[in-house]
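Encoded as structure tokens, the following chain is the form predicted on its own, with no partner shown.
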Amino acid sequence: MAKKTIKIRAKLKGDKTTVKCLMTHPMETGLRKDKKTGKLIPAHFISEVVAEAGGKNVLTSNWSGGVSKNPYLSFAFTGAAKGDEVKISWTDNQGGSDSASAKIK
């Protein structure tokens, strides 16, 4: 089994749910050179992040190589309840993907 690359926390306060997640990913732009070989390191970055809650899409984000290594994402939305599940999934430009979910506290 592959190592999980997403850590999620979701908390409801009033009618607003705040989601915080940390993703483990190298996020290479394709512009950096390998110090030993001098060759360019191929681009490898998360290109899309999707968040769902209660079966509905609450966030879609398109990224590029300009996002830092191991990106942190925080966002808020309304319309959820305690105990609902929030699912975060990402895909990268090399065909890799991962997803994780957490219950809203």
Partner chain sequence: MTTNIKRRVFLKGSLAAGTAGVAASAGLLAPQAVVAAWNEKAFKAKSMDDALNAALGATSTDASDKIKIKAPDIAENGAVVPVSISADMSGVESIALLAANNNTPLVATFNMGAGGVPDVSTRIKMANTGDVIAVVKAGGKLHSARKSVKVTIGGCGG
Contents of the next structure:
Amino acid sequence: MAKKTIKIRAKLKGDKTTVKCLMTHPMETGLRKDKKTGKLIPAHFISEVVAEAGGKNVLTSNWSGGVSKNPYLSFAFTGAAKGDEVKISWTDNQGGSDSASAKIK
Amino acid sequence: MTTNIKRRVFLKGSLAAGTAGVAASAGLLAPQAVVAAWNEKAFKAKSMDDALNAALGATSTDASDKIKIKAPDIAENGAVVPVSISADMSGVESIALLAANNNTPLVATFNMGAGGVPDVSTRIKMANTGDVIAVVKAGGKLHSARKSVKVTIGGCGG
Amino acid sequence: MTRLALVVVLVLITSIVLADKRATDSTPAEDLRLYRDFFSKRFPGIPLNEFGNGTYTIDSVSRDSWKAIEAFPPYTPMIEAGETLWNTVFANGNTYVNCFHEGPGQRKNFPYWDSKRKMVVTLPLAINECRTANGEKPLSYQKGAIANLLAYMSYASRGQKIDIEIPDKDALAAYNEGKSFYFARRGQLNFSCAHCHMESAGMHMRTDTLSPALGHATGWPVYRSKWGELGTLHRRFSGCNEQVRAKPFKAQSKEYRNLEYFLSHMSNGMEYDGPSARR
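Could the form predicted in complex with its partner chain be given as well, to go with the form predicted on its own?
Now the complete complex, all chains and molecules, led by this one.
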């Protein structure tokens, strides 16, 4: 998970900012078996996503491994302006993390 | 044909945004603290009731037509089921998304922050045919809606 | 009308299967006409380019999910990874541009018939020939780096028209081999490609709607939900062969290159629209 695991698109329409993001992550539930070895693949999933706009928390989302591989998330909030920065951070159950920012268009 | 044009236009935009966004990547969150906040009991619960109890402290919810769930009638692939939830009500604090017949039903929780609008979308895994359930907490009360999604075994996906 | 078309195709299929030589009975132009007629009669009113959307052309329930996925497609990061690869300088100081002078957006030039070497050259093959000519290791053909590179190149080529030429007798022979492959029964299930994707297109295989063959070559590489990653056209060919319990050929083998040549010709006039998402 070294780099570029988050893609963000943030758009303002009226007073509502809609943020869409795509994350690169295996999202292993821990229930799947490795086809070759027959052993369970350890759980490895994003457990928390935090979104900030203009330094304020706008969403905290917690997940299980039930969110699809390479997860997609879209959410909305009010109170931001064009050009404001939206920051998305994720952390996974194995202590991995990443974050990225994008300007609201 | 309209579909094609749309996704082409969209993608051009998203690539540009992506490149800009990547510049500011730094893991500022302390992973330990965050993992501690994850509601293990709720996410590992095997039944709907246990999950709701652990996540929201109650199992009874009022069915509400103010909550809209958008999900396919038939999942084309249970590994990727697009789900959107929106609620036409004020004072929404959180939304919980559950797949009733999954091994662990609670899939995600969305806690609204400053200016949060109850309008979220994601893509989830569904192991079996069953209801997708949204529980919305607003003004301290729990409201819910459900939508049935059929999960099938494909002929060429198998 | 559909029944009539079916009869026509059945005759075509049986004639080819019964006597392989008769694959040469119709010209590529006649094949194209027959093929188009078949699909426009089976699925009336659908514009040609829509067929590039595979099963989503005809299955409205799946189409909704697919549109939701294409709204922020899972292959987005792979296009960018491919761009990075494209811009990575080889050890000898060259880049892909030294081989692909027109830049990344030249999907329209592939596959083509190389008259000198008497073989079909596909884009992945050309990528690896470029690499080895510049002292780099070839990439594996099914997924990973090559799929990312193809995603970037295909994305840069979206909207380019497919225009496969069959310039000489040898090219025609390769085309006919691809065509025979397409209509030949194989595997324990004894199915040909055409059984599922022409004769039974639009019908159900368990709960999947079988996609029409028309446009099968347009949208690659593909991010399949089943794979959870990008894969190449030849990866899908081998998957299909395995599903009828036949031994698959190697990606970029002569068999699959000729098949791609035939299939691409059948999509002439349609647009390249890769990468795309599939179930």
